[in-house]
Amino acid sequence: MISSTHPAGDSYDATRSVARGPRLLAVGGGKGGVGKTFVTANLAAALARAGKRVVVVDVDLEGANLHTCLGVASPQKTLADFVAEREDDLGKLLIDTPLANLKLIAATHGNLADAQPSHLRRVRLLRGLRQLDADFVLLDLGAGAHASVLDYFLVSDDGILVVQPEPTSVENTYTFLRAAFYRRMRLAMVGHGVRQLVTVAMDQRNERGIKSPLDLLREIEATDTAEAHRFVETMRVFRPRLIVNAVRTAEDVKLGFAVASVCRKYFGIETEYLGYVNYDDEARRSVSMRRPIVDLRSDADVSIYLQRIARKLMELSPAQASVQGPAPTHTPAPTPPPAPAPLAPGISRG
């Protein structure tokens, strides 16, 4: 039976998609500018370059630019075109990039009067993405929390935040996470008075005092012992994961760290520091050349850093892959965020 309870709705389970299909990879950011695309293009590119089967989706309709990260012209037909439903297939949208191993679907040509695709059109999107022939896709999120960011973010096998060593940068991430948790925990519940307490804790001035994840446990948990173990074991098997972009100093490394105590303390959810990415000219040079910077300069310090993460992420077992769908009955405990590897040349130590 597919489980009513998961974010893209009746007819879609991911929990059954990931032994079949290709490993799903969200990529997103609480708001613009951190360098999304940047991330994601790169990542896809040393995944690619890796020896793996990639495709890249931008599904930033109303801000679409990872075609030229990647150095493809305007394309023809792009995913603008599925949501308008003038494309059913998507494997008629994949694009060759200057890439080997490395196919892309594109998101210009968008309606900007109604660029996001209805709520079946997404869930017939994320099927459809599961029967790629890849062995990884990765989805470059719009900025903010709009829904359908939240649920692309959800659905997939591993959600990746940006962040940037900024105090809007931070404070954005912590209200992307914040959004996205209870809208996971809101499809989750089955109880429809636990799903209203959940609703009433998303306005952060409610009357009832909810704060955070751990006071809306308190509340179902003298309301409903059964709906509050759901929600414990639905807290568990949420655990996304962050990148530091745009590093310049040892403190802006020990972001990502602060960052996941601060998840874990105030929020109870577990968020996994995959890794950090040093600023560098050279990055910005390779934007402008509309080439990766992992293949422009693979030696560069930012490629290399890219490229560990990337050998992170194709390191994690299945059983290791945070399955952000439906809570599985046993969840392993979280392990810690990993250490820091050394700090690149030319980043400075305080």
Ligand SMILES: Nc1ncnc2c1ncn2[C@@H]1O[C@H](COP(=O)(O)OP(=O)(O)OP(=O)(O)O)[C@@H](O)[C@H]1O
The other form holds:
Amino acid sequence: MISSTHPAGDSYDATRSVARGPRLLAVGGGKGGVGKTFVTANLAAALARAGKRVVVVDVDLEGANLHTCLGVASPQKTLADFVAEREDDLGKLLIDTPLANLKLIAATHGNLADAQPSHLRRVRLLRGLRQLDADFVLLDLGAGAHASVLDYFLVSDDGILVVQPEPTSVENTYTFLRAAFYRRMRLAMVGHGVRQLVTVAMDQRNERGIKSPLDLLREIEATDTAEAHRFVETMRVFRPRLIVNAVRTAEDVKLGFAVASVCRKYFGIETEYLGYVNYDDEARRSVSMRRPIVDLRSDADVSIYLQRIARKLMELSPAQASVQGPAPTHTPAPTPPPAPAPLAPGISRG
Ligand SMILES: Nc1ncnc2c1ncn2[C@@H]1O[C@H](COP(=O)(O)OP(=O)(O)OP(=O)(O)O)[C@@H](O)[C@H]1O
Ligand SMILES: [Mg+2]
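What I would like now is the form predicted together with this ligand, since the data block earlier showed the form predicted alone; can you produce it?
Next comes the full complex, this chain leading.
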């Protein structure tokens, strides 16, 4: 999704220059414990069960646990070896999982003193992931809005945010989106002055009174129309996707629409509500049993919701597909909401 040169000098475009490799999906969400890993593992399992060749990658180097959700014992060779430059070939890190079509790159045995890859190593990682022999590569992101997490989110074909219906998760989702948005803008802008302006805007109490991305756009328009055009174009192709996890009520289900609406009004960006997953004790049990719920009990309500989202992902073009399309001459219509689905038993319509 990023289309310009990173300040550190190596172009992220390199990660996309490989002829149509696997589709890269990043699952993040800012807040810890909202179900990113659970959703990643289950979407990966659902895609694999649908016959897609899937690689799932734990990029949460400081809190790796994706392998546990998939029933893989602590692997010896992991992404940490790639980060530490002990291994260059990602293919050698692929581990079979109990599910057909699903392979894992785990992240155990990291160096906690220096867990994150350098910028250059991260670019190499992303380039390597694009070259894997798979239909889908899913990245399980860590919590927070660290630069590395933002970059995985931004360079993926689909950046998916998992949000839970509670104020803390919603707050962290906006923080994450804001950070991702400004990071992307800083990379997209060419002129030093405009980049500086984006940096100023990142401070919420900045002296120029820039409160929102739309304020920032107005400032840029006043100084540089070419950059303003780039800004609008970058805004147009930044299309995060949303999943609301652990919903218990019909009100919770609506959260996805509320977040999308705030994003449109405040950021001027379109997000897409992919769907929701109900809260279910079976989900917790499946984690204890170290098996994706879609595999353990494919008929459970929670599995039906997850499989529906996986199907939707297969049907939808990558969010960045719109990058290549001609710029619309009008504001694009909001993405239609997911078809109203019957709520699972236990979810009231109150
Ligand atoms: N839909 C759900 N219903 C019930 N429990 C759930 C659901 N989704 C997740 N959980 C529970 O929440 C726990 C935490 O989820 P998970 O580890 O996926 O969160 P995370 O966002 O990846 O956390 P971290 O930020 O620490 O990586 C899971 O182990 C599972 O027990
Ligand atoms: Mg996790």
